[in-house]
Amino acid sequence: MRKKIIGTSWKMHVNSIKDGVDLAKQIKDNLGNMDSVEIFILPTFPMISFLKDILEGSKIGWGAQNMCFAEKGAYTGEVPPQVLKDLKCQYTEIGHAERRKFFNETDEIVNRKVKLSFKYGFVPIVCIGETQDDLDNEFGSIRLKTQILWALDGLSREEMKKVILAYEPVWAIGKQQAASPEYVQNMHEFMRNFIINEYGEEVGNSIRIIYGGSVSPESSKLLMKQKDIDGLFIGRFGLKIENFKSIVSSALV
């Protein structure tokens, strides 16, 4: 049985340490003892140490929204994996559509980061998804297959099972409404079957595939009723504790 996950990436929506600390305390106070759902928070790099101090001892995990593809060297502005390990990060978000668009991240870079994540003991949350142009030209399935193959290339079967795939159709990110539950379920089922065909049933039935893209308290209830949606990856709708609690409760159905 795959454990349900609710995670949130704050991007730069939380743009002060005070606001980040306040929100993290609220989440811990309300959900810090929950065992039935896996919960994680991904703040900006400078906030990680503050969240670590707040969340240590609770059931809520924390991690980074990005990580350098190299362990050390002349990469100005990047953050090496060892620093994240020192901060006791448990998760790394890899390959978000905004990283691919604005910072020219490629599937090869994603793969390098996934491998480094396992080397340093992090769970990689690998973002995949088709663009509007992919949809218009009927390339969506090819895009997803390619991204999955790159994400899992060179991993052991045990590592593959630990990867979290975050399906975020690029055309749904930041919009008023999420993709329909039926559409998301169909895509998750397609991806799971593809993984089973490529890597076997044990990997395909173990790997968790979560959905992100304008998830709201309202849409979360319908999304989490779908059998192949293992959790939700929340953006701006998770920045208020009432919304976050409501979305977490949707994973209890």
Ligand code: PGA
Given for the second form:
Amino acid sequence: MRKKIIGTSWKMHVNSIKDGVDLAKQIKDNLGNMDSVEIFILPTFPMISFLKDILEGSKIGWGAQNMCFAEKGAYTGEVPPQVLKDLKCQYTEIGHAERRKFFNETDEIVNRKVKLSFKYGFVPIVCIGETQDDLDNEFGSIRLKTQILWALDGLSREEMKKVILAYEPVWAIGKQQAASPEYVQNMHEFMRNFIINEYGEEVGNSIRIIYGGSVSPESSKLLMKQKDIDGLFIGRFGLKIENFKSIVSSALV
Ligand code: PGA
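Same protein, different form: I have the form predicted alone, so give me the form predicted in complex with 2-phosphoglycolic acid (PGA).
Let us now look at the entire complex, which starts with that chain.
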């Protein structure tokens, strides 16, 4: 059985320590004892140590929205994996569409960061997804296959099973509505079958594929009913505790 996941990246929406601390405390107070769903929060780097103090001892995990592809050295402005380990991060988000778009993150860099994540004991959440342009040119499936091959290349089977793939069609991020549950289910099934063909049944049936892109309390219920959707990755619509709670409840079945 693949454990269900509800994760949230606060991106830069939560943009003060006070707001981050308040929201993290509310999430902990409301959801901190939940066993049946894996919950994690990814704040901006400087907030991580505050969240660690709040969330330690609860069932809620935390991690970073990015990490340097190198372990140390002259990389001005970057954050090395060891610092994230010191802050007891459990997750690293890798290759989000906004990082690919604004910070030139490539599939090759994604692969380096995934490998480094395992070296330091983090679970990598690898974001993949086709753009509207890909769809218009019928490149959607080759885009996903390519991103999956880059994400998993060079990992052991045991490591592959631990990766969380976040399917985030770029055209569905930052919109009023998520992609339809049927569309997402079809894509997840396609990806799972591709992984089974490439790496075998065990990896394909163990790897968790979550969906992100304009998920709201309204859309979460039907999305979570689909058999290949193992969880949700929440952006704007999870920034209020009532909404986040409601989305988490959609994973309780
Ligand atoms: P959004 O962000 O829900 O605000 O569209 C989702 C994401 O990018 O993970």
